[in-house]
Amino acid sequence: MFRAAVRLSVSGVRSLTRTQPRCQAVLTSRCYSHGKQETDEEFDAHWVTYFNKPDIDAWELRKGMNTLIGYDLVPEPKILEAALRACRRLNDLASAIRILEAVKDKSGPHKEIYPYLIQELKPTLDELGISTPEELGIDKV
């Protein structure tokens, strides 16, 4: 009798410790658009502030321009002006020319964008002594 009670209690404990094969996978979903949407003005202000940092170095300038050009947009003239002024503070004419070339390339098939940007940036380019790729003749290569 005692043996039967122990056998039942042992099998009862085993049944409690065994896990039944159940589907325990939790479905996760990712909500990528739950964050705050940045307005155009906030976006422009962020990049103007980034390029206006007085202690920006050449690496930060290139990193910022690489990130900015990676977006699906052509930067506003005020952002480009801040980037060109950062180039001037760093005495980096090559980066300034590369910025203008990248913007021309980014304009793509929309032929009216690049002349508009050059028109808006012309006073800044003249003030800083930066020539456009067209003025230097390197746009034909």
Contents of the next structure:
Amino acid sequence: MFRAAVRLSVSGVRSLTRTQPRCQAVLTSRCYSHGKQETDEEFDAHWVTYFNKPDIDAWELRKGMNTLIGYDLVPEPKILEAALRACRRLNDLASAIRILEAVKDKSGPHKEIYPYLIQELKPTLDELGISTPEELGIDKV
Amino acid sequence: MLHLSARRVGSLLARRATAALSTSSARMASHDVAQAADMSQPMYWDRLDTPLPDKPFKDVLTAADKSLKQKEKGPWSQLTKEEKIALYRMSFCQTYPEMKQKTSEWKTVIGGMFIFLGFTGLVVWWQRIYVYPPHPRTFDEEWQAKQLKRMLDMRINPVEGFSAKWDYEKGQWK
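Next up, the form predicted together with the partner chain. The previous block was the form predicted on its own.
What follows is the whole complex; the chain from before opens it.
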């Protein structure tokens, strides 16, 4: 929904998810101008699969999140939900709160994006017991 | 700061290199030199574009921290707000709003610029008085007036330029 036209290659990410057979079929996201462009749905599916890896480790979570934040877009709620669940599997609440702060920053001047994301993520946040930065009072200096 | 560097330059010129090095290193040792970070290890940094740095902020955990980490393995809804904030601060130094705080650095930059511009102005002024040679005589008032009359007499650019602006009947500028 909140996408720029240009995508960066996710080849680095795909190599980590090589064990997931679904990802091997998707070869459309390299940076060629002649190749097939990855659609938004494929991009989302990529990342959801990445974070949904059951035995994801802390490095993969960090690498995935830092790469995702590096793209010129705000991630869809379903990707963030998968990332938050990965934080839960890794017993890392701090990273979960940090992810919420990061996407709020990614929205930039578009102030309506972050409330939408929180609204979409509310069930997950309640289920996992993650407080938003606003609830903790760390959204102000 | 300026006189310190001038002194260093003076000592380098006047003395041998080894003596100069020992002077400057002795001066540096008297300050509080920050520990150089071990860059072969994963480092922590607060960056807006890197939400999850390579390592958590706090390396050494107290017993209370460790027990909180154990509690983190259970349901997070059982953690109080203060505990959640404590867990956040264990992993991260600054929050995003703290990272994005405005600093007053621009005042230092602009102020420094003006100081150096002012100093340059003083240097130029001193040069004007002590370095520049006297004016050529062609700059004197009298010479300039005679030069102007000569140009008008020669009818320099009479159609559209210089002499065209002079009213020869009335003897004044148009």
